[in-house]
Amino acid sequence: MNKIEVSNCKELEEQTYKTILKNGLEVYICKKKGFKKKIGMFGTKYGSVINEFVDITRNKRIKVPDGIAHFLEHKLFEQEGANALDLFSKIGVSSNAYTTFDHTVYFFETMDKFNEGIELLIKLVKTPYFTDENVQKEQGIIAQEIKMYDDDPNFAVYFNALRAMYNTNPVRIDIAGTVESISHITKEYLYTCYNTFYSPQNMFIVVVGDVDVDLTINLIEKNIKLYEKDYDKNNKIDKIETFSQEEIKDIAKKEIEQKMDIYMPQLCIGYKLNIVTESEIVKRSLVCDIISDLYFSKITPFFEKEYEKGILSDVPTFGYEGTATFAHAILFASSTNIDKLKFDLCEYLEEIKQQDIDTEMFELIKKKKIGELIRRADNLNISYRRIIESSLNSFDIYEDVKILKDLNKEDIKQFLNLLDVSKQVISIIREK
């Protein structure tokens, strides 16, 4: 018998079930009472900003090419002869993956097939295909899906945000590498990277939908031993050694520009942090997405200004990226007159250190939080992803709902006051 953790939101009325497998497998089941909708997802904390490890088969410190763990997500959703998103769609299942800087997760939807759903899934996860053929094929893929992307203005101006700020930090080249780096991917490092953090003991599986919880996690077990021989044996969990480049307080470069064939200028003002972990990084991200309410939104004097004056059109955002390894807070703006909204963001970025925070605001907002907080309970991906964050980061799965709760005027002030401009990047996209 399985032991399992139960967590509770009385705000949110959910409860998540947690429990860890023999092999060291994490299972988290979120129950959503009368939700007809279904999702199953098996992850792994194995992500693009991991390049040089060590080898948990040969016990031998490697370095493999960048973007290898975007094309391993490509490759284990294909089995000899078919594709993943054909075999889902043949039982009537909706199916998708995705890369992170920090994860991978493979992941299905629906209403009735949710037992066949996870055992197609655990089948593909667990039972790679690679070979020099299928290898050299998705190359040609890939390297498409990198030029598609390179020529995306939105895209460009984040990237070369994350260029200007870090020196040798992975996160600065794009999660699917590049057309260079992928070229030297072999089935080789395919299998190598699989057998390294595609062990049991650095993965999850998340199931959120109403459905019976030790059924769940017995149909999960049960699976998980048709392709782990010795289960029931092997107790044994191994730990993964990982390496990164130190990367330095200064940025690389104060300012980019790039011209590209575009109708509106995009904007990017970075500033980067020092790195913090757990809780600390839900703070930051609560924090910042109150800082965007509080000093970009359309009701402040800021947006009428520069409204008016035909600046700005649509709202800045502002947000925080943050994991065990880097740290950062990205503006992104656009406008046809690119220089005047650079200009008019770093004077209002550098004047708001200075004000006081409007307490009546600061509350009304806050209220406004909490509260798509819970109606977004609803919203069966943003469970989900509290979850997996949860689980890369170690923290409690609804800490953002207790932090956000807590938050006071004086944590928006010290964050306000991290933004350092000798630590501030400008990225510009303009047009041709």
Given for the second form:
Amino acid sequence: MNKIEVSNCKELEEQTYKTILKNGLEVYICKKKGFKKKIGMFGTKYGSVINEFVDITRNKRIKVPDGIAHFLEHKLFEQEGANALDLFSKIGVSSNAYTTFDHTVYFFETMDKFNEGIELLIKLVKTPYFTDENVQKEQGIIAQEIKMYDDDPNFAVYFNALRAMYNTNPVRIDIAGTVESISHITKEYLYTCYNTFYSPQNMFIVVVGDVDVDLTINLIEKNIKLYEKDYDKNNKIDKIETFSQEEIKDIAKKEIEQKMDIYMPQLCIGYKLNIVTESEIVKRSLVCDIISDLYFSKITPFFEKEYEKGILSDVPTFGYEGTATFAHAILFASSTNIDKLKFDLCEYLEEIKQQDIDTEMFELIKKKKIGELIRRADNLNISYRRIIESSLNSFDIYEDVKILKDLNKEDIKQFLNLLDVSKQVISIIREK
Amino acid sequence: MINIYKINNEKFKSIYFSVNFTISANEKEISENAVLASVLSKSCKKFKTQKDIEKYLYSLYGAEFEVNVEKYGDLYNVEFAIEGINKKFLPKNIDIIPDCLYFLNEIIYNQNITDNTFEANIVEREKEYILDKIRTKKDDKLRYSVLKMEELMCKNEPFGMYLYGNEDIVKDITAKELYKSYLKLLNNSCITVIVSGNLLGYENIEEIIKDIFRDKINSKVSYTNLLTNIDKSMDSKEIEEVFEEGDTTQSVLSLGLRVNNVAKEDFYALSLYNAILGSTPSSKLFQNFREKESLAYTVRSRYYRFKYIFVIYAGIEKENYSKAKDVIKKQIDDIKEKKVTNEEFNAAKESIIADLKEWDDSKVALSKMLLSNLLTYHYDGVTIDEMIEKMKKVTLEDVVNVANKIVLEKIFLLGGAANE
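What about the form predicted together with the partner chain, after the form predicted on its own?
In what comes next, the whole complex appears, and the chain from above leads the way.
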């Protein structure tokens, strides 16, 4: 029997069960009573920022082409000529996959084909099938995906900001790579990455929905066993060794601008920050959410003033992104008067560091945030995002709920003081 | 008649209230109502500014409030929506639901009006807001191509007009005129109130709503007076090709198809046709256009229930334009000639049925589907289960039959200049 841990969240009336299978695979089940939809996900803690590592099969350090984690995601979701999306669709199940900086996830959503979905999901992820021919075919499809993003101003303003902040960290490279870099991808590279990063102890399975916990764990274990001959033997845990070039503290470039065929100019103000430990990452995310509300939302005098002047129409958003190798906060905004907006925001970002935080406003925002947590529990996708975050950063599943309750004004003040002008970058997309 | 519909499901934690004002509208009325919706959402007598409104919503544990404009075929709908948490889930079981409804009542019926006009400066600012919406419509190339095709396929019909109206008309709207539009919306619309979510502890929600809104929500217009498809389109003999320049790396190709001589019950066969053609990963377009020919990453078809048209769109390399057209035409012809495998047919059916079932997990989707069905069938008796049963009965012959009523009318190619 597998030992099952239960995390209970009183506020959301929700439980999440966790177990670690014999082979090291983490399994999470978030029980959502009454919902028809069931989500199954299989993920690996491997994303676009890892491009240099020790090839586990040859014990040799190698560097791989940019965009390979995303390419692998496309190719793994395929079996002997059939696309996985199609295989799922044939049994009435919708599916997809995505790659981020630090993880890759394959998932399906179903109403009444949950067992079949789990069987197929595990089969696909556990049986790679790469040929020269199918690699070449995918290069054409992914090239169009890259070009689609090239024409997307929101994407461009964001990645330009990352390129301005980072000198060498691979976070500055598009997740999908470039048309040039993916042309160097071969089936051999794909197998190397697969064998290194798709080992059970580097992976997780997440289930969200109204399912039976024990039956689901048994189902997962049974299917995993089909593809792992030595499942019952005590596997030695292979340590994955990755390398990242030392990133200096300074930013690469203060300002970056690009022109595109658009009407509404876009702006990103980014702050490069110090890297923090795992539990701090959740806290920083929540602090940035609150800063977003406290200083840029519709309840603020700043937004009201900028709105009346016609400079802002939509609310700017402020958010945190961080892993073990990078950390930054980014403010997004758009305006037809982008230079005035940039000026006002830069001035305001300095001003708020000096201001006292209004207690009434702060409590009002916390109240809204608690309501938001409860309301969002009606959306199954929020539950799985919370679990993946928790698996990546190894902290309690409902840590965010706890941290939110304890947050105080001092936490906000402290974070604001980290926003250093010398580490600030400005990215603008202008109309042609 | 007071139309209040309840959809109760105790798996949810909140309740979504939707008050809908549905009208037939021309381009001028669409433009006016877009601005009006924006003005109404930003101010009222009790909460003078956007900031006041938002602060109040924060105090209701972040109740989510929106005034949405949407099209149901040729009908225009202004929706006042608020979502609040059921008292069961709030600290000390505090009840905010009546406050949400009082708030909605203030927004809709107790506006900031003096001398039969809205405040001019608010109207001017919201005109700018809507003008920005109109002017940015080209910033998302895929979305724009679909909008452009809707416009080409439905010239001179409300559905072919942009959701936020026409730039020149919006510029000329005055605060006085807008007040007239407001009275028209309140008095000449078909009004539908939908409550969707966890109603445990709110068994008398209908009475609460009637107490707050009184007979103001009495609808003088009935569903039978509303036409979702006025179809003024002319049968065109030749395929029209339209090109638009754009300095982008990728080109977007879109195609417009029309169903002729359609019957109401064709809805099921047409939905299935759409799934076989291009709305799922098992579809002909995904399999052949993307997977086999590597012509695109994005390729999809979309069926417009109320307008009996289809739009196909794909992000492609400009030099592949002609090949792309041929591959798409081949897929359309293949269905006409019954070249559909059992696998393709069954996958399409499974996927549509799964989509229908999924609606049950979303308060908002349930509410939108109910309104859609009310506007189509004029009664609320159509259930998801009934729709699933009908979908199950559709045969390949039914699909081939509707496929042969479908004609390709327009082709549109956008951008790609940066790649030349």
